[in-house]
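As a starting point, one isolated chain is supplied in C-alpha cells, in the form predicted on its own.
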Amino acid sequence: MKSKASAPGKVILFGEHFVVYGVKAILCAINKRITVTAEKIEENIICIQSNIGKLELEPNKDVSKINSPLKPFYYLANKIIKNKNTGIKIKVESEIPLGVGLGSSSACCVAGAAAISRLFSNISKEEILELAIEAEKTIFPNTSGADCTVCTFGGIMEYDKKNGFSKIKYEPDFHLVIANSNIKHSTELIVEDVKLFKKNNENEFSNLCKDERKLVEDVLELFKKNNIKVLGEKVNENQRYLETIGISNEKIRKMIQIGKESSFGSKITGAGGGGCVFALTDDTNLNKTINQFRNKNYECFSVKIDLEGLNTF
C-alpha cells in the first residue's frame, strides 16, 4: 500500500525579522512543491530516499543523535508506526531549492506527515499540521509554525506572535521572480545580529517597527484592490528597512537592483545575508525580469501563489 502527498514552498512577502518583535508578517505559498511517497514494508526499518541522500535506520532511535537533514521524516515515521508491525519506505521529490528560505523543510514536514499518517488513518489538515510542526522542531527547535501553516493551507497568510495565523481571502494576481544568491547563511546568526542592532539602536528600531506595522496594513488594503504597481513600492520600502537593520550585503544589493530595473519592486525574502530575493511582476514585465537576472548569470525562476496547499492522492 502506498500513500502520496505534496505541499508547496513559501516566501515571506513582508515583515521578516520585525515579526520577532510583534509586527505582522505576510507569507505566501508558492507553486513549487515537495512530493512524498510513503509505503509499508515488511522489514522492520525506516528507509528515506531523496535527492540529498538516504537515511536507513531501525525504529526507536534517539532522533536528537541523528545527524541528517532527513531526520524529520524519521521522527514522523517512528512516531506513526509505533506499536504497529511494519516498516516504512519514504521517497522525497523536490521542486524547491534547499536551504534558501523557500520553505523546503516545512513543505517536507507537511507532505511527510500527510503521506505517512494516511497509510493508517484519514486525519485532518489540522492534525497533519500539528505533526509537521513537531517534526520541524527536530531541525529548528524555535520554529513559530508559520511556514508549516502556510504550506498546509496555501494562499496568503498574515501571522503575528500574539494572534497567530489568519488566512487572507484576497487573491492578488502577481508573479514573483525568485533569484538565488547561492550564498549560504545561518538564520540563527542573522537573527542574533538583528537583536544586537536593536540593542544598540533602540529608538531607531522602535520607529522601524512602527513603519513596518503601517506598511503591512497598507499592503493588506492593496491586496483587496489588486494594485500590483503600488504593492511594488511597498516591496521597495520594506527592503529599505531590511537594509537598515543590516541583513543585506553587496551581492544582494546588486541582485535587488537588477530586479528593480524591470519589475515593480524587489527585496530579500527570509533571513537575509544570503538565500533569495524576489522581484514582483505581472504578465507585462515577467519575461523581461527573468531575462534581466539570467543575462547576469543568476539562477532564477518564476512562481505564482499556490492556493491549494497540502494535496493528498
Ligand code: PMV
The other form holds:
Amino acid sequence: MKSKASAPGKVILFGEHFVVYGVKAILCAINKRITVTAEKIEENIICIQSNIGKLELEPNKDVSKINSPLKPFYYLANKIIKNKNTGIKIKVESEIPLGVGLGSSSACCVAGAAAISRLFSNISKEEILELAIEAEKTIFPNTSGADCTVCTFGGIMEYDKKNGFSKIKYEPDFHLVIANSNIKHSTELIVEDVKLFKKNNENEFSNLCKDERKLVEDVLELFKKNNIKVLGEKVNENQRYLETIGISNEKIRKMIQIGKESSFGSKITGAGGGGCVFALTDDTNLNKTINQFRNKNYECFSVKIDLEGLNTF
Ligand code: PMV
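Just the form predicted on its own so far, so send over the form predicted together with this ligand.
And the full complex, kicking off with our chain again.
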C-alpha cells in the first residue's frame, strides 16, 4: 500500500524581518509543490530518496546526530512507525528550488507528515501540521511554524507573534514572477545582522517598524479591492525598508531593477542576502516581466496563489 501527499511552497509577500519584532507579516502559498510518496516495506529500515540524495537508516537512531537535510523525514517516519513492526520507504519529488526561502523544507515536512501518517490512520490537517512543525524543528529549532501553517492550509495568511495566524479570505488576482539569485542564504545569520542594525540604529529601526505596520494594514485593504497596481507600489515601498536594514546586495538590486521594469513592483521575499525576489504582475505584464529576467539570464518562473494547501491522494 502506498500513500501520497503534496504541499505547496510559500513566499513572504510583506513583513519579513519586521515580523521578528512584532510586526504583522503576510505569507502566501504558491502553486509549486513537493510530493511525497510513502510505502510500508518488510525490511526494518527507513529509506528516503529525493533528488538531493538518499538517507537509509535503521529506526530508533538519535535524530540530533543525523547530518542530512532529509532528517525531518527520518524523524517523522521513526515516530510514526514506533511499535508497528514495519519499515518504510519514502520518495520525495520537488518543483520548488531548495534553500532560497520558498518554503521547500516546510512543504517537505507537511507532505511528509501527511503521506507517512496516512499509511496508518486518517489524521486531521491540524494534527498533520503539529507533526510537521515538530519535524521542521529538527532543522530549524526556532521556526515560528508560519511556513508550515501556510503550506498546510494554502491561500494567504497574516501572522504576528502575539496573535498567531489567520487566513485572509480575499484572493487578489495576481501573478508573481519569482527570480532566483542562486545565492543560498542562512536565514539565521541574516536575522542576526538585522539585530545588529537595530542595536546601532534604535530610532530608525523603530520608525521603520511603524512604517511597515502601516504598510501591512494598507495592503490588507488593497487585497479587498483587488487593486494590484497600487499593491505594486507597496511592494516597492517594502523593498526600500528592506534595503535600509541592509539585507540586500548588488545582485539583488540588479534583479529588483529588472523586475520593476514592467511589473507593478518588485522586492526580496524572505531573509534576503540571496534567495529570491518576486515581481508582482497581472495578465497584462506577466510575459514581458518573465522575458526581461530571461533576457538577462536570470532563472525565473511564475506562480499564482495556491488555494488548496495540503493535498492527499
Ligand atoms: O528565508 P525565509 O523565507 O525562511 O524567511 C525568513 C523570514 C524572517 O522574517 C527573516 C525570519 C523569521 O523568522 O520570520
